[in-house]
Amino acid sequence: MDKLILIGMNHKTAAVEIRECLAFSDEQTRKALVNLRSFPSIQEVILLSTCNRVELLICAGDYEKAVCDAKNFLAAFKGLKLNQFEDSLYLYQAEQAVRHLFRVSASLDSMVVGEPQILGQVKAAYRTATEEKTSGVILNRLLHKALFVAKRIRTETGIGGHAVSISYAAIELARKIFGGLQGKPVLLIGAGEMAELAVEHLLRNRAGTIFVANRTFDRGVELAARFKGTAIRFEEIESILGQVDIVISSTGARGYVLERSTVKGLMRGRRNRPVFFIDIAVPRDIDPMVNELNNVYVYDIDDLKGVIDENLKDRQREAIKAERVIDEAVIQFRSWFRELDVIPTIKALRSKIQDTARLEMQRTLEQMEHLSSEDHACIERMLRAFVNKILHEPTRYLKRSGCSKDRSASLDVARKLFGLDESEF
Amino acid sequence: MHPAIVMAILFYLFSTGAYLVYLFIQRDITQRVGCMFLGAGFACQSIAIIQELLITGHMPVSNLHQTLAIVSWALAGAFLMLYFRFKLKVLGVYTAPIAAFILIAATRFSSQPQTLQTVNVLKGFWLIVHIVTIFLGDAAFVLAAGAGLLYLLQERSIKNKTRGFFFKRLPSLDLLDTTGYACIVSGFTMLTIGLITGMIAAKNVWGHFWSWDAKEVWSAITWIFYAVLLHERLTMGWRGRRAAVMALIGLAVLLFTFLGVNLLLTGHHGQFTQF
């Protein structure tokens, strides 16, 4: 497994200034892959470039030379001097490289642990490499395993569970109150990036009409047009509160926009249907006492931050479970890799054919009790000769391919052809 | 003890175990297993009850042993119906142990049938309908109280912003509230049918519809309580927390009508709870 090398940098080892210098666009990636493949020391290569990381996964013929070639290539391709970024690079070999790739794909190495984009990015990087034909038997297998492990971790652990952004956390809470959000009317008071993001999430969850109230009516009309909603005047808020189920407030007002007594008066008209206030403003827009009313729920920005912190802690705990899954996968990959060698493959092939022949022979002989023990010995001899003859050519072929460059490819074909790895995956 | 009852107890206990595992690890398969065990227990009890019905010609409610067994049977049945309608999985955590507990409690009492005279009172079509509907209605009210209890737990974690153990494990407030409401509506319907058929049966047996017996009076009080609850919900919007609290108070009234009246007061339903 010493052939596997991973060179790269991520948000932990390199500052953003360095990462942007080394980032690859899709086009550049393709060009770089083809160039890298032309080095005799590099047999297979995949390049992963996201805003938080640049990583080269290499299956090398000659370890020292491949590392040197890859580093120099990065510098030359990006027009930098090697010493400008060499300190930020990490270098993993063999099992460590496999483990690192699995951790990256499973989003354990991400800035926000469990964020879902990285899996898609790894997939895309792999697709690009297959399109440029720079990924071969070993990296194919490794990437398949990595994607499989990442999916398994996503379903079996809660690593991607629960919101880690303010707007998502608010939506999650709304779900716990209302169940589905379909058709729930929303009132947006004021404006602001976070509030608008929350409204967009709500719309994606098929929320109902969006009402927008703004001190400057024109601005309100503008926003309402964006959400295909209705703009209302600031004075109309109280009258519309009877209809809406979710209120997102984000104004620059000094005092409270909504007092306890106002909301209390409304609940009768609402027939106590629940209402959820999301107060993103600082200073707060909604009197915290409102939360004490029945069927009224108020979350301010600190409450939502508290939710996020807790969810992040949850993710950390789940990450420990995920590491265990990864340990397991690394061991499996290692055993596959070890088997992908000439001698173990020949042995496995021989024992498979022999076992099959012996089993069939026994089955037949059991039905032919009239045969003498000499006949038995004769049949056994015949079978042994037959097995040896059959195995002769494949064995010779595998031994010869041991010296060629595409050894792993022919070994892989042989193992697949005879189903030698069936127990795995 | 009837072998089917022993099986039912085991199934209810297994179901309780599966639901508890579900509460902690939240794998869907565990609650499905729990539901299947509950269904199996229900089937066992149904066999026992039908057998009894065929042999004696009346519902087996002539002593506390049989009455309690019917309660757990009705509870399991009501839950299964609710499960298929609302998919409120987590309520099984509440139902399965209660069904198991009641059935085990039932076996603690003697299963010897009562004297012939009371048994004769139990015969007739109207009585079978009366007994089945009353017990199913009571079971629905017990489930409503369960949904109310879960509602209060979930509401508290959202209100206090503590979001502890239950927040992730319980469904939305809306679903809990709707389920509780549906339980009360169906329970109330059953109770109404049960009371009417009960009166018809009373007319057949004793010659009058109503005799101001303690059991009858408390049944009427229970009926009025739930009627008021439903009325307030429809007109005033008594939902959420208040509805949940009321469902729990309703359960207390119901328990008194069911057991308290028989144990503390005297009346013509006395033989059901003899032990």
Given for the second form:
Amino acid sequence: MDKLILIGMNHKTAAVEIRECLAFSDEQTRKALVNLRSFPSIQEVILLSTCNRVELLICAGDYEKAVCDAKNFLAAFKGLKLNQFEDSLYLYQAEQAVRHLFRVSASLDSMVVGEPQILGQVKAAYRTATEEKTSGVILNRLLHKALFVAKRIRTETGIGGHAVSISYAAIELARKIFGGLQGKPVLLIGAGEMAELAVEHLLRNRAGTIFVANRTFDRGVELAARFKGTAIRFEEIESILGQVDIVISSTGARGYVLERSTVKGLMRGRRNRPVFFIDIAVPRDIDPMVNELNNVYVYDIDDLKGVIDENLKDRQREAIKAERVIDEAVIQFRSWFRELDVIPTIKALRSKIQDTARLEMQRTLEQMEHLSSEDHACIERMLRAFVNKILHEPTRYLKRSGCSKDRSASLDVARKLFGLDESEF
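After the form predicted together with its partner chain, can we look at the form predicted on its own?
There are no partners or other molecules in what follows, just the one chain.
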């Protein structure tokens, strides 16, 4: 597998200032793929560019030349000097390259282990390469295997099943308390990024009506319109509190948006129906004393971080299982790749033996005119069985462990022994 190369940088090796200089748009990716494929040293190539990584996966004809060409191309294409980013690059070859790709696809190399976005990004990078015809037999097989491995890891491990973002952790906590969020009305106080992320998770859990209260009413209307919610003015918060079961607050207010006395009065009208407050603002929006009221649950950002830290530990434990799946997949791809080298020789050997046997059979049958068509068919069946049995052991030896230590020497001997490289028999 020495012809497989992976060269790139990620959030571990390069600061964002460097990564953004080498980031590729979709249009740039297509142009870069075509240009890279024009190098004689590069037979196949796929380019993956995300906010956290830029990687080239290459099937090379000449390893040293391909690495040099790829590095210089990145510099020239982005208008940089190689020494501006070369120290941030990592370089993997053969099995290391395969393993890295599998780990990336399964989100084991992500900033947040288990995040789902990377698999879609790998799929998109592969799709672009196939559309530009820069991915061939080897990288096609490798990417199909990578996508299969990533899906298997998500199915067989819990790597993606634990909340690791503030918004997601908040919604998961609410879901556990209520036993499900379907139909539960929600009030968002504030319409920033945290609120937007929370809304996405609420919609996935089929929450009920979502009200949005923001100091800038226009911004509240804008966010509410995106998910068919209802915008209310800040002054209407108290009147809406009695109607909702979940309140998510993420404003930039300097003081408390909700005081204990306000919520206490609300609970009488709710007949002690529970209400869940998620305070993801810093400084806090909700008076901590609210948590002392019966059937009121208040979680601030520190509470949620504790949940996230514990879930990250769970993901790391699941990652150990994922690494085992990857080890198995690397071995399987290595076996396929080794057989790929052998297949042309096996095909040539079978063709040589079959053609020789068929020629001799025809010469013999020409001298035996008394034989019937049934006799001819019987002799042909015997010939096929004979060829298969003769080729069984050589084929088994070439495909499996018999020549694994020095495969090229074994293939060379086989080709010379049977004259497979001669133009005539």
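It should be emphasised that the depicted structure is a prediction, and the values quoted were computed from it without experimental measurement. Residue numbers count along the first chain shown, from 1. Only the largest set of C-alpha atoms that superpose within 1.5 Å between the two forms is called the rigid core.
Put the two forms on the same core and the Cα of I248 is off by 2 Å or more between the two forms. After superposition on the rigid core, the Cα of A414 moves by 2 Å or more between the two forms. Once the cores line up, the CA of E222 ends up 2 angstroms or more apart between the two forms. Core superposition gives L359 a CA displacement of 23.6 Å between the two forms.
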